[in-house]
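Next up: just one chain, as structure tokens, the form predicted on its own.
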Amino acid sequence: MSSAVAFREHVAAMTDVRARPPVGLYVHVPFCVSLCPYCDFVVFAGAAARGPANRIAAFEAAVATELELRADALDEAFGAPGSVARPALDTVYLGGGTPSLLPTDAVARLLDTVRRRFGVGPDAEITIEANPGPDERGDPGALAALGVTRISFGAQSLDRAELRRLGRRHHPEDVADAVAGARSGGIGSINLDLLYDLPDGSLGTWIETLDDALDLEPDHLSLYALTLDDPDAEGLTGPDGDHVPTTRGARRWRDAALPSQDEDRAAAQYYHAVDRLAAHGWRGYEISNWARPGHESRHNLAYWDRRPYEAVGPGAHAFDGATRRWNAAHLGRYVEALAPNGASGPAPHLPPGGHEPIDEGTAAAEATILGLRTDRGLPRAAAELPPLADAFGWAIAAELLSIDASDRIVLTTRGRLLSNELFARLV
């Protein structure tokens, strides 16, 4: 692609705020067997996930209704799925939580609804997240038969002591068994999530974890610095908020963990991962994501390319090109809105939540930030346009940005580590 064409495409991405049909669908399944103290995802654990009072059946009915209502709206706006104006989905992502806790027949019903109402392309990427424990990973063979092409295991660490400190239920050997089972079950692409900058962690332990992960021969690695945010203080847990309140136990754990994190250690761990994975031929295609060639997450790439996607489930976020929308996190209110209420009650309706319209300035900032998150970066001419123009010279001098051999602006490794400092200047 010529630099002129790349520049025109970048300008178009910055100024396009039209509503468009989704290329992907995210389904949030908000159940876990237990709640990890560092986790800020919308999760309901314990009796809500297992046992006679579990909420899985109620959730399944509610999310099926939301899928129908969201599809009705897309039918009205863009026409039937599979038409020129509304192509079939390229990706479906079952995230959580622990979607692999759903019974196989529930996954089948969910995917059947998605195929019927949204359309799913013949070579679509269909991902499910899972925990590695033997009672949480699901049946990979059955999932592959349903069309699942990709599985993402929340390994987090391959060190026994670190897993214990994180409150994880699985052991290192469970990760190896999970990967082997997914491979033999016919899952074509396997990801492992790993965390660095763990409380009381070390560079040596991180090196061992990464080596052990590579020995398992996954296809993709997502490496995240542990962040201990405060959604309550940020105002994200109100009635229409997209987070659930932090438990007292989790708050105590985070308060104790924060002092034992270390920015310099985190930087050393990240630099090691960059070098180690590059030496093995892996592509660091996004700040936190590496893949063997051909195994990049197409669903997540759609986010970074600002392509539209639909989303259902408590706390789920959607984007149509003109508006960002989210569902409230509260499971009870979600189910109540979508449940049938009898002949005399209100009809099922979309769950509570919020939305934010996107103007051209916001679109420009998003296109710039999301573009820089990937190894493709931005065309060099983008340095002359707001919002990057004012920060470009500073970022070059600070060695956060460089110009690659294709004449594109990309983050350096140092820039990836300090990207939030740059991005704050772009909004």
Given for the second form:
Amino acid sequence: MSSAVAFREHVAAMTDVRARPPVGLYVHVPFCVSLCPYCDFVVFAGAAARGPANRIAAFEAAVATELELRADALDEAFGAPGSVARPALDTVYLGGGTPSLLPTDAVARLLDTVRRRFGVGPDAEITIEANPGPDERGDPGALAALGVTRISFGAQSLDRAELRRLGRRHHPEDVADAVAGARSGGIGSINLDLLYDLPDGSLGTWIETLDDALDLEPDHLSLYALTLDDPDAEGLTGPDGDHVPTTRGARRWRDAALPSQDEDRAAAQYYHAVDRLAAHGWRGYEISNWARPGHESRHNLAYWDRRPYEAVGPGAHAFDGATRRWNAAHLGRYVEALAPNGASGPAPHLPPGGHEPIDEGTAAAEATILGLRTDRGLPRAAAELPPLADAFGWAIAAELLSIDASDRIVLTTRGRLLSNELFARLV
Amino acid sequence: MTSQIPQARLRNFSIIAHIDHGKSTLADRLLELTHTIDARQMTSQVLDSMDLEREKGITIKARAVRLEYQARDGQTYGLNLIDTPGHVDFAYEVSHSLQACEGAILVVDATQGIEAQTLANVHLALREGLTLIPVLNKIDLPSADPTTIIDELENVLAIPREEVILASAKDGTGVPDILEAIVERIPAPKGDPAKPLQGLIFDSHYDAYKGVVVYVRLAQGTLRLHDDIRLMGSGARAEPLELGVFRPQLVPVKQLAAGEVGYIATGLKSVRDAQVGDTVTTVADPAPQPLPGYQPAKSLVFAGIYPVSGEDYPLLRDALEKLHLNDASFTYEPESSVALGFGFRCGFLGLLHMEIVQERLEREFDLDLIASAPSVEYHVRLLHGRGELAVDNPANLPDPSDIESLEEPWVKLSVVTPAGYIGPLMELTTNRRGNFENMEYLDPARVVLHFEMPLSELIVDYFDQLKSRSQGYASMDYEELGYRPANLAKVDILVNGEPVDALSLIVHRDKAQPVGRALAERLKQLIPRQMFEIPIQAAIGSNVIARETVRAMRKNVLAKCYGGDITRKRKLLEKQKEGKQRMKRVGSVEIPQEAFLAMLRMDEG
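Switching from the form predicted on its own: structure of the form predicted together with its partner chain?
Okay, now the whole complex, with that chain kicking things off.
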């Protein structure tokens, strides 16, 4: 593709704020056996997740109803699934939480609803997140039979002591078992999530974790700097917020962990990963994501390409090209809104939440930032657009950006680690 | 309307005292006893109407009130009480008040005895030729020791013991005797009411409706309402809107005559036209000469005052203008700083005065301010006969290679203390380059220590240290001694090679290195890591005396950015952007305003 064509397409995409049908679907399954103290996702643990009083069945019913209601709206806007104006989904992603806690038949019913109401393409990517522990990893063979093509395991570390410090329930050997099981069950693409910049971690344990992970021969690695945020302080945990309040225990854990994180150590760990994985023939296709060629996550790429996606479940976010919208995190209110109430009660309706229309300026900023997160970067000509030219000139001089062989602007490794310094100039 | 009292039955007096010796309580009692204020309206410290004065227990602005007192001889007398500020910084205002009086009540605490300001105020009063009425206050307290303190007054101030009135302003003991003594001992004012008008302005305030209201003491002549007046110094003319006396609220009268103390609402819109120290006369029958007037207020302490947020600069400018109408004893002129933006260089009578001005600006004008470290005014002689400079901002001190000599102001410092604290106070003062001169015993247990000391050493928390090392017992007073050669150095703080103007300071050469090191270490903690390594240096001229390094930032990244994160992360980035925009830029380094505030507040501690 010529540079001029790439640029024109880029500009057109950046300024397109029309609503479009989704290419992907995210389903948030908000249950875990136990809470991890560093985790910000919408999760309900303990009795809500396991045992006689669990809310999984109520959630399943509610999410099925939400899928129907969302699909109704899409039918109305774009026509029936599978038509030219409304192509079948290219990706489905069951995230959490721990979606692998869902019984296989629940996953089957859910995917049936999705196929019936949204359409799922013949070679769609269908991902499920799973924990590696023996009692929470699900049945990979059964999942593969339902069409699941990809499992993402929350391994986090392969160091026994680090897993303990993180409050994880599994051991390093569970990860190996989980990967082997997924493989033999016929799952074609396997991801491991790993964390660096752990409190009291070291470059040494990180090198070992990464080596051990590669020995398991996964197809994809997501490597995240542990980020201890405060959603309460960000104002995200109100009644219609998309996050649940941080528990006191989690807050204490974060307060204790924060001082033993180390920016320099984290940078060294990241540089090591970049070098190690490049030597292994992997592609670092996003700031925190590496894959064997052909195993990039299509679902996540859709986020960075700003392609529309539908989303259901408490706290889930959707984007249709014109608006970003989200469901409130609160499970009770979610279930209540969507539950059938017989003849007397109100009809099931969409759960509470919020939305934000995206104007052209925001769309352009998002396109620039999200594009730069990936190794495709942006067409070179984008850097010459007047509002960006200054920031890009500065970033090239500061060695945060470089021009690659195909004449695109991409972040350098240093630039990835310092990307907020550039991005804060672009919002 | 208040009755006209003949000159022979007028008395003009002040109350002088060390802080907390009971001046304001005594004034309250005098007001009560003469029914100037009825008990219903009585609040304590009636004359200290500013909140700040009541909180700090001090008088900042001079004030006046007329008491009408029926004396034991059956006659009604007009007693004009002219209040005086009670802190060393305000000696200037004290002297204005005293010049409008013929006598002064000297209040001494019977439990404390003579303090540093007692001495200073007595000297001022005697210099003005005032009749003193010594009053020993708080004799109701069990710890009162009148005999010893009367000895002190006799030995130290040559006050005859039989003149001392024992009193308790709190319970009223002795207060009638004080009133009687005012009538008997203080002479009536002189001055011919028939001569051309001469009135000395000893204070003023600005009123939105009446313009500049000047407080005057008439030396001679008579002023009637509708007489046009002229200010002899400024040349301004005015048609007074109102004449009056202080009861203590302003009460109009038809005329003011020689010897009286009152106010004139001039209608003038600018305080510059009617300054304290100027002489009021009439247009119709002008006096041939003005009264001697006052020395202009002299600023001893200087600091930059800046709004914490730059957009408040116009508000600060207006606030300074307005406050200056009320307190002409500080000076201000615009300056700008790389670190702090646009602000004003202000001159103050002393450190307390600086604190008060800053607090009044913040409270009365709702501003959030930051002050640079206080400085004195240095005299600089340049090499090769290129002249002399006065520098009140350390950042403006020329390079050492251009300086032939440098002089700094010295003060004569007196410290009154119980003898038990002599050691610690000597150590405190000599460590600050003070030279011990001599020591006098007030009584066997208390002494006055006399020092000479650089003013710059005094203005950096000396008073707080004095109080803390003497458990609150020592008091101090100082007066200017003039300039002396100094072995000083300007320490600049350089960030990435660029000097940070607001942090420059002038210190004695022997202290330059520890001070420079402390500043550099502190600043290192306050500057966030940036994309490149940042050297922080303390330097004298081109000679680096301390160095620290802020290491380069290695990581500032959003690790996860998926479908649910995009809105949230964009907001985080917007916040980072706002944070960056609020930062001050020194060369290519971004420094948060908070870092400067923290550095400057460290100096205050």
